[in-house]
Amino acid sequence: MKDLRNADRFLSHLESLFSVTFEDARAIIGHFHQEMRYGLAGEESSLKMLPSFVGRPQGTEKGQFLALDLGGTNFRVLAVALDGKGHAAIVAVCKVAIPQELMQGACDGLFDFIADSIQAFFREHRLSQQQAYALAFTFSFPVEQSSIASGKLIEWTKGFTASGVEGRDVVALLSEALKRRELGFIRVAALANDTVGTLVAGSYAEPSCDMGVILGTGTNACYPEKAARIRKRPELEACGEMIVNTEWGNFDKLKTNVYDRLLDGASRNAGRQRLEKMVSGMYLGEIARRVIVEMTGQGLLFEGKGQAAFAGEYALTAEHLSMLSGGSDIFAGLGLADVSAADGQAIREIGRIVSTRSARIAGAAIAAVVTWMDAHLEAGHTVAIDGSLFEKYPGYQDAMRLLLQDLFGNRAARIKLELVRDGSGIGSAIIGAVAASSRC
């Protein structure tokens, strides 16, 4: 029979391992600033700060737009219709898995498969194709831009290893397989960070929403930047201001405890992506599961008797945790029977824990990027969130205001965390049709 009295020290001890404090979250805005002035001058830092080349929209924009999202596993081909008015709205959308194959082999055979979807995406909606159409594309993967429509991939991330991509532009790569499949009537107008549509998506709707967030599987974040400030490509000064892409996945200053770096060790990217791999859903799980597996280990779960259904990496999700601290029941679909009231309530504890820290971290980065542009809060912010964390998590945006709260008292109230659907999609439209009055 265990100790419930050492699982509850365990418990204990595990949320002092994964606190984000008042001190702690201080030293992550600093240390943000700091790495956000050497991005900006292109100094090293984990953070790339990559201009988008691209800004806010006016809210005015009108008309039908294509759009490509490319984020993760699946990718999406998307009519969007705007009215200029501030609303947009999806009529034609196609939603494709991308083979684990694929996702892992040559690049012809990524882009020739997502050519022939949009082949298919024509030929489902009955589109012509005796006209040109200007398409958007939403890479959500780190970019070096070299202007609007063309930019080279710095690295996979999200467990993409397709060869011959990285280092290369996108949008070459894109336009070679449509004009292979015949397609050579779209023109890609415009390439776009998922973070930076989930921005320009906000700020279509509410002008005064100048920062845009994914927290979902990954995390990212981007804001509008004076291109003055740019140190590191002086010739786009006469842009005025551009939305800059963060790639805050990859931020290091953050102190991590065992369970981060037996995590990170075992990854692909071993010592890359850290602030992702705290805090965007594709690592909760995960980090979850090595502490259930340690404290089985030590007799302080299932009574010592290792369960199948930890044994395998990545067998917990950040779905099963959010499904667990809603309420429901998870076990039995895991394989699991006779699950204990205290081995449940310690697994929900262990994810309470888990996802805190992710949405304290997450509060304190979106603090850092409000307080470079407005060190003071003197004016209101409204940062637009996409992604099921964010979304779906209970208590995940509670944990994040109460961290804004603790840092900022009052003033937080001048942060708005307002929900976007669908930022990828819709944005990525928005920015075609943004793209085209560009000045840079």
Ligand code: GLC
The other form holds:
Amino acid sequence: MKDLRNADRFLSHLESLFSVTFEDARAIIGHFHQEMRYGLAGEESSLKMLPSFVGRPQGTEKGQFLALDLGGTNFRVLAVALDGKGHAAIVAVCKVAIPQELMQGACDGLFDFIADSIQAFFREHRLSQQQAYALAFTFSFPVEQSSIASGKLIEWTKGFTASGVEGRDVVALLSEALKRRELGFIRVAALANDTVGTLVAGSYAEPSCDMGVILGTGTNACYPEKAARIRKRPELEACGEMIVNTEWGNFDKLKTNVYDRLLDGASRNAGRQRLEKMVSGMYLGEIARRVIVEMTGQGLLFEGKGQAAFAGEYALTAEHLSMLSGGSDIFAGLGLADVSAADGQAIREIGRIVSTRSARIAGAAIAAVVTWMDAHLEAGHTVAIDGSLFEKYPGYQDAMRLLLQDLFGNRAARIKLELVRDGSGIGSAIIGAVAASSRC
Ligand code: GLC
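I have the form predicted alone already, so could you send the form predicted in complex with ligand GLC?
Entire complex below, previous chain first.
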């Protein structure tokens, strides 16, 4: 017989292990500012603060652009039309799942697969191969850019490990693959992170937008910085303003608990992406699974009987937790029959605890970047956010807003969190257009 009182006690202890208090949030902001300063100065920092070689768009960019979007489990090719009045539309799109063996295989295999998908896109949409095309490449990993259309991958994140890519220019790798597939008439005109695409897509339509955030498989943010403050790159000063990719997923000044440490230790990139591992969709299910296994081991779930469904790493996903929280029964799909109401409720509670911490850390990180730009919140700020956690996880947005209210009271209303769907596709096309007229 399960001891309900003990299960409750376990869960309330869990809640305190995962809490992000007002003081914690203030501490996150303080550390963030310090790490941003170090990162911009080129000193050691968990925030890479990578210049993007792009500023915010005018909203008047026009034309049709090709875009590639690589950053998660899916890869997309898109044609995007910009009307020059702040409106962008996807004209054609093709989405392909990246096979696991390519994510973790050799460099050429991955880039040839991308080139093959572009070829299929041309065929499917009967695009002429007799003219030149400019293509914008959204590559959602940390990249040290040296211009708008070149940059070296610093290190893989989000489970990618393809060999021979780290340290190399991903635009050159893509261009070579395009040539191998006789697609040399496509010129890679811009390289951008997905957060930069999201900010650019957000500010194409809404000029007060000054932050781009991804809360999906991975998490990250960017914002427009005065080029003079990017002290590690004095040569950029003439650019005036440049969007900086913080790579906040790697922020590591956070209070961790035993589950975080075990997850990190077992991951492919131990010691890295510590914030991402506490916040993003790729990891939330795994944190919860580890809690479930612990509770089962203590006899507090499933009458102490280990369940095969929760035995494998990453068997439980953020999507499962999200569906459970929305009232769906996920257990049959996981191959579990007869989960008791109390066990179901306890697992739902674990999901709430884990996702609330994620939302509160994300809220504190947003607060940090906004107050870096505007210490006393004197202006309004629109934060363009893309990603399934923010879009779909029940209660997630409310938890973020609550944290901002805790921190700023009424002034929290000056920070508008806005869903910008598909920023990484649409935004990169806009970047392609901005690149054409860029000063940098
Ligand atoms: C990971 C990547 C980062 C990207 C984020 C969201 O954190 O390192 O570049 O923006 O995921 O996709």
